[in-house]
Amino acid sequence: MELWLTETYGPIRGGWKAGGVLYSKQSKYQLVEIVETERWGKTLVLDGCMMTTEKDEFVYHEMLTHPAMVSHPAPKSICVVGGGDGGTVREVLRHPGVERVVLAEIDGDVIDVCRKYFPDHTSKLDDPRVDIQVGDGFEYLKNHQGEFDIILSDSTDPIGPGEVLFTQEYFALTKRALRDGGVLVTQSHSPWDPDSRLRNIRDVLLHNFSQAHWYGAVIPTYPYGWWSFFFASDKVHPLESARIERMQEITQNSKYFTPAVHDAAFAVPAFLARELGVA
């Protein structure tokens, strides 16, 4: 008998072929589960969606950090909100400069399966610069006004405990979080799914900074394949302010982020610019 891995986001399904479950248990928050899958090696999985894997994980937390760190003019202080499997702070810690960073992670429970479970990701967690904050990032902005250069809102979707963070007052919260000229990037699921809110998302955005920039990445594991990000700033846009220096810095030890990908991201299909209203 096959085991299959699936998951199920409202009218599609995705099916992979497992070898086994390493682990499962329900937390204070989420039911957390490793499975072995036969192409795409270990995967967390949390409330049944699939968040990251062995093999295509570099793809979601390269473009998530890569494209605001390499466009601040100095990147010294980062926030990441969520990310408790790693993989966002061990991308943070590529650039040269970061002087501290915080995981802000509500689930405790998902940091230590994945230090088991996936050392890569965690590899950069022990590292002296990094201040682990187990509980609510919400909250942890609250009493930390104006004190990144990047804020990095690696959340699950807007369900369950991770609703609160594609809200007015969390991208308010970030506002303020953030140093003067900081930036923030926010993952936003897939432009195919009609309850992405994409508009919604970008309009709220707009409200609290002056810019708010869609991009997207092929993540082939993510619902729909096709992942999308908003990067938003009052001074900082990431194409003309992208430093091509520390974007062949970085590619020379990435596996997906290039100054040519870099780019072409942030161009907007035309049926999404009018969705967006940007075209």
Second form
Protein chains: 2
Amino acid sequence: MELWLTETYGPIRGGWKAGGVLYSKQSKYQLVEIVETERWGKTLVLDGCMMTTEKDEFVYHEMLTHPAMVSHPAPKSICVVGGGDGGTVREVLRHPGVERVVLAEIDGDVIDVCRKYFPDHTSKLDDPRVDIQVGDGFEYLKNHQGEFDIILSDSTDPIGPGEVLFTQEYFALTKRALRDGGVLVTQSHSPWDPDSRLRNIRDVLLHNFSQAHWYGAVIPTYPYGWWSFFFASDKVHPLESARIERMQEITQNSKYFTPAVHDAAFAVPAFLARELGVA
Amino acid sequence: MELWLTETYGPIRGGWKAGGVLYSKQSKYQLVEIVETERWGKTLVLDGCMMTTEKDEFVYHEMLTHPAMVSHPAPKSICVVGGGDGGTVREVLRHPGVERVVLAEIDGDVIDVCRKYFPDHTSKLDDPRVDIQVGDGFEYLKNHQGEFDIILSDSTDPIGPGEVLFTQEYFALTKRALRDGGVLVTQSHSPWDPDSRLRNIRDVLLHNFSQAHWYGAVIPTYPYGWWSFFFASDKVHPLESARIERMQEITQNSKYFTPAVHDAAFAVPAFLARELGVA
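For comparison with the form predicted alone, would you give the structure of this protein in the form predicted in complex with another copy of the chain?
To see the whole picture, the full complex is given below, headed by that same chain.
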């Protein structure tokens, strides 16, 4: 018998040879499953979408976290919205100046399941600087204005519980929750997705921030193998503000991020520059 | 009924929603098929492997061609080994200084089929500067020493007819077929492939050339969505030698390549730098 974990994204499909299903349970919000795959090890699948795996998670978590962390002059107070698998919190805490990380995850079951199946992802969740808030990130930010240097929007796709995290209302809220000169980073799907809303996401970000820089990374278990992010801020520029010493420090323990990779991520291919209106 | 074109690469699988099979015939060397896909349009499939499509081919062909073409001081005589779909020749001829392009393709049926189904790929094959040599590229290079400024190794994977194009013997041959200070570029699979021989390919290249620089590009229809190349030369350095005016000229009509993308492609992620021994 051959077992394959298969995910269909409109006109394309990804498949991963699987060893078996280790966990499967409907939470209050979504179907939470853990599948063992041959190439990527244990995999968290939410409502049928691969969210994180043991072996390729480093790309997503490093690239969601470090570009903002090495560019902000002194990031001390960080909020991760979503990110219940813990990987983003782990990367944030590689930066020694951090005093506080709030993890605002709506689905407590995801955190519990990941503590069991992803010990490396969740290795920093019990650090005393971490404040786990199980609940609606949207509501949390409403009640915590001007508190954060960096907000990392570690959301699922804009369907299901993550949908609200790509709206004007949400981005306006993140702006108010940031301190002066703060940075918002949000994941933003694959540029190869024909339904990608990258131009729209950029426009909405620019209603709230004076800069919104697209950047990319290769993530083999996400649709099309190429993923993207936006770096939004009024004062911090990812290429002009990044500190080389902090980049080199992070590179000592990174698997993907390097100073050259940081710069390279912000290079926009010609077709996408036209699509985004930045050519 | 739903039709899917599916390709399995060891522990992973890619699938593309298909409209139908337009052509299927065994050539002297391989099974040549054309399939219509929803996301990428017409697709050339050789022995079950997706080789090129109408809608994402620009990444591969631009990135195989332009990094060498903008870095060499005056590329006039070019040899494309493989590349029967014509896309690489089309990109080479975007550079006005080119006087001669040899296309050494082993399988004449591939050229004929692509002329019919890929008019854009093959649009420059009848240019008077193009010399189509149907036959073994290996043998061709043996008989044409010191003739080329750039050799573009536009091969299939190192199984099947493309196998010989990743050996010490082949790379030594390309070195002799190049003029002094020439550049060899070869495609080199996905760094995510657990059987990737990137370290080995680099070592073999360095037996023949004083420099061998890895670079990458995102190609959604190749395994894992992330593909790579090597740029080998004794005299030309892709970052130090590249001419900004030539890069800007090419960018006017490119879909992927830009001056920033050129530089960015050579940034090696941390895990890969360790694997290649360049960290």
